[in-house]
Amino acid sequence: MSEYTPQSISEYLKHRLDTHRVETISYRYGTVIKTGDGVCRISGLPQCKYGELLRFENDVYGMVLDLEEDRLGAVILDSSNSVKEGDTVVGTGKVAEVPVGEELLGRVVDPIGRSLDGKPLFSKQFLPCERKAPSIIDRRPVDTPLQTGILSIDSMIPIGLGQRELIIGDRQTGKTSIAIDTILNQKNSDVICVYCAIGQKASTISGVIETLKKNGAMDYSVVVAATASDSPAMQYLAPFAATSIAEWFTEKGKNVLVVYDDLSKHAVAYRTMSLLLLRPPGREAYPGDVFYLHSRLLERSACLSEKLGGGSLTALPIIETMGGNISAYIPTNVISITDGQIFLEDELFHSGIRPAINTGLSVSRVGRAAQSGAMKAVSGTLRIELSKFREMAVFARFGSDVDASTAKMLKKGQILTELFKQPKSSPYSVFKEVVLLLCYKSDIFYDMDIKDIKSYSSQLLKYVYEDSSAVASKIDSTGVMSESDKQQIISSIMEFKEKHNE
């Protein structure tokens, strides 16, 4: 990712550690008694906690993630093999951590804090990456937008701050873009992002970045790598080490958005720590626990009470599927875990419908409440009308004649799913989502050749944004939408249809 090299994880949780000052803590040393394949079983340590920091001998570095009645299990965080049978091992005293604060801003990071940008990283601030979720208590309704800058779903699919909408898919179907492009639109806006890649080819992780980058989203924007080159352990603490950077904001009052690319992989990462444990396998080998790993996680994205500051935490994990099967093990568990879900098709993004959302599939539990009310105003019967479109296109394949209405219907839809359709780091804003929708509740497109649908609408966006330039601030600011400024849209609307068709 960069022509820097980082230290090595031992060297740097050592450096940590050296510098850390904490009451005394009386350990007996332990000893190795079975190592392998980058997981050891550790005897004489009893006094150890569940995802503790181990010392061995030439200052390699673990993590306990087995606490058995005579012996602890622990995976080793370095990819050294200098781990072996009969070797000592100490406690810390400490959990696993990651640097928090402003100064990460702009920053790539590993899963333990180091840089990897070939630039220092200061922080004198540090969390566990594992917290506990906000209690029910602490937390309040799901009711301000998070805007995407993506028609189909800011129009069908609202997601909210503090909400979790998982992004779920065929591989090569567009869900890193719809996240991506959720982030860039959050330049505005005061949202602070964090992108969590999570098993991913270090050239994928660097196109990621060079796009923020190019689009100036890097300013307000963390990323957080474990390569697929990283050993489990490391891909394993990726996202609570996210989590723990994003909650850092969330607590000073903050609107945090946290990408977790993918969640498949993190299973298969955690998969592969349980069994090289040898703890029982279960449903696709994965172990009993696999549904808690991401419950405990995911429950961490919440909106904070006033009390609290009133920041929120909104999270878009992404979950690969294999041949549309959502009904595989981890899809279905991670479905059940959030309040929604995009599913992107195979068959419309290679039919060249992008982004190709499935909106029969698709849903958003916190629905409307989450929706500002320019949008509200706008998007009304967009899924009906998309879903009989769709149901009934299906029968028009056949040539059947059709009558009237039912012509109306598939050339609207036809439209409809034209104006969906939006080139990758492109988003919208509110007051052009609302324009589109207006002219197509209005039938300005309805003359037209579909082809021509964009070019004439990129046309439009730009004379109606200039000429209603008052209401366009106001609508992008505030997200209301009067009576007058709707009859001000139509009206420059309107104009620009007459003289273009002069």
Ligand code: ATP
Given for the second form:
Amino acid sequence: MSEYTPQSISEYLKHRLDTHRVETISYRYGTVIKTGDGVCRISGLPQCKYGELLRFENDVYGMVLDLEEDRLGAVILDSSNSVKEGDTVVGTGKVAEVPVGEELLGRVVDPIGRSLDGKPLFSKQFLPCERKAPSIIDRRPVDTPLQTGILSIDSMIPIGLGQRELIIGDRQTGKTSIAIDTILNQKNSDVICVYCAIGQKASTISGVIETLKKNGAMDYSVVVAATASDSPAMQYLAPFAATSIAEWFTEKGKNVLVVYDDLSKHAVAYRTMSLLLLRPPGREAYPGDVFYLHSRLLERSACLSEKLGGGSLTALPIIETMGGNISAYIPTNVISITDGQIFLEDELFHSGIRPAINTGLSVSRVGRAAQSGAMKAVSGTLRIELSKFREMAVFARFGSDVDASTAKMLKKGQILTELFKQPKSSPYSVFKEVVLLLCYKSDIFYDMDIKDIKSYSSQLLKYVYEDSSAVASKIDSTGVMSESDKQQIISSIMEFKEKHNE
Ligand code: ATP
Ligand code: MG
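Having seen the form predicted on its own, could you give me the form predicted together with the ligand?
What follows is the whole complex; the chain from before opens it.
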């Protein structure tokens, strides 16, 4: 025990004292001076940042959205009556964050990452909700198709991975159905899907989750939900949180699809928040920065360069119009930000043409470049044929006699319209889409009654799929169709036709 001399002990203690660091924990306190309708004014906390999270008493959270000289304006994330005047507030020093990672697959979460499906969520990684969009050199052009499984979209308004395609239309015209069908169609691809519900009824959201579960799509999907009864601040955060969850996968080199359902309600939530914070109202009472709100969100969709892993983030924002008016403030804003739109029409929907896509007003500005070879080969002139048909159909309604070539065009237009009708939750594979369009091109349905086409084509698809199964799996996996593949498909179609006529 000789080594423990008084000297060595005092040296040891001196060393411990020298190396010991007392961590100073400083809390920054402020006081609520005014509160009401989900917003509050706070005095104190001069170092707070824009977007910083605040903790009120009872573990209620809020977010700073107004920085004034001597006070702050903040929105409350929980129910608005949980904060009283005189309450103390602590600045957390953190901006709003959301948990990210593989654990989120199959889960339903709210915009700040609290689980909504009754199961605990253990996530080790977090990302801020607001992040910078990838820069120009971080991106590469859109070159790979994202198959929606909806014949009219894949053939005429193709969407590419990394594209932003707006789905726009009046209420109850099938907007959500198109987005959900696209998610269901990713079952056999490697695309991860994030569905973000903003300001919808809880019952509608649970219906969507039920559809996803029933079709086995929850395994590769995440649902981020802020319902109509959540505070406007939660609804405002939802799409940003959903994008951060998606970006985590994108940065790992994956392809991700995000659906924002819908950005009209998002703009309304932001307007509510801004008006309560006494920001000056602009057109339609929206604040001046509502364009920036959506442009910074949608700029985050991208096709990343190979150096950054080559992942992609495709966005399908949804906008609800009133009376088909696409020139209102929010629709024009989002149309100008996105790379195209799918316009759904009430009139078409009620005349039984579902999905009710108005092909004249729908465009895809970058998707053509991404369309698969097989699809390109069979879909070239469809848009022109359909628009000519719509034009002619108006005249034909007056019962005037038409010449033979116009009659043919009308019949072909009717056939195409019939082929484009598709019930929901029944996406087609690439091969099936190619076969249907090949049939249309080679006038297989020309002599038939329009009402018989649906049942005939489904039998035909089944037969051709079995008869040319090697070609089918090749086209489904590569999207390429050689001339011999095409001949093989056509001979299967003819075989079916002969058998059917016997
Ligand atoms: P909301 O404005 O309420 O959000 P929405 O535009 O999202 O409505 P959906 O909820 O997708 O529309 O669809 C409205 C109704 O139309 C639903 O009852 C749905 O079942 C039906 N529907 C949608 N697409 C089709 C389709 N392709 N074939 C048949 N019915 C459809
Ligand atoms: Mg909807």
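Treat the numbers as computed from the prediction; the structure is a model and nothing was measured. We call the rigid core whatever largest set of C-alpha positions still superposes within 1.5 Å between the two forms. Numbering follows the first chain given and starts at 1.
- Superposed on the core, the two forms differ at Glu57: its CA moves 2 Å or more between these two forms.
- Once both forms are fitted on their core, a CA shift of 2 Å or more is seen for Leu13 between these two forms.
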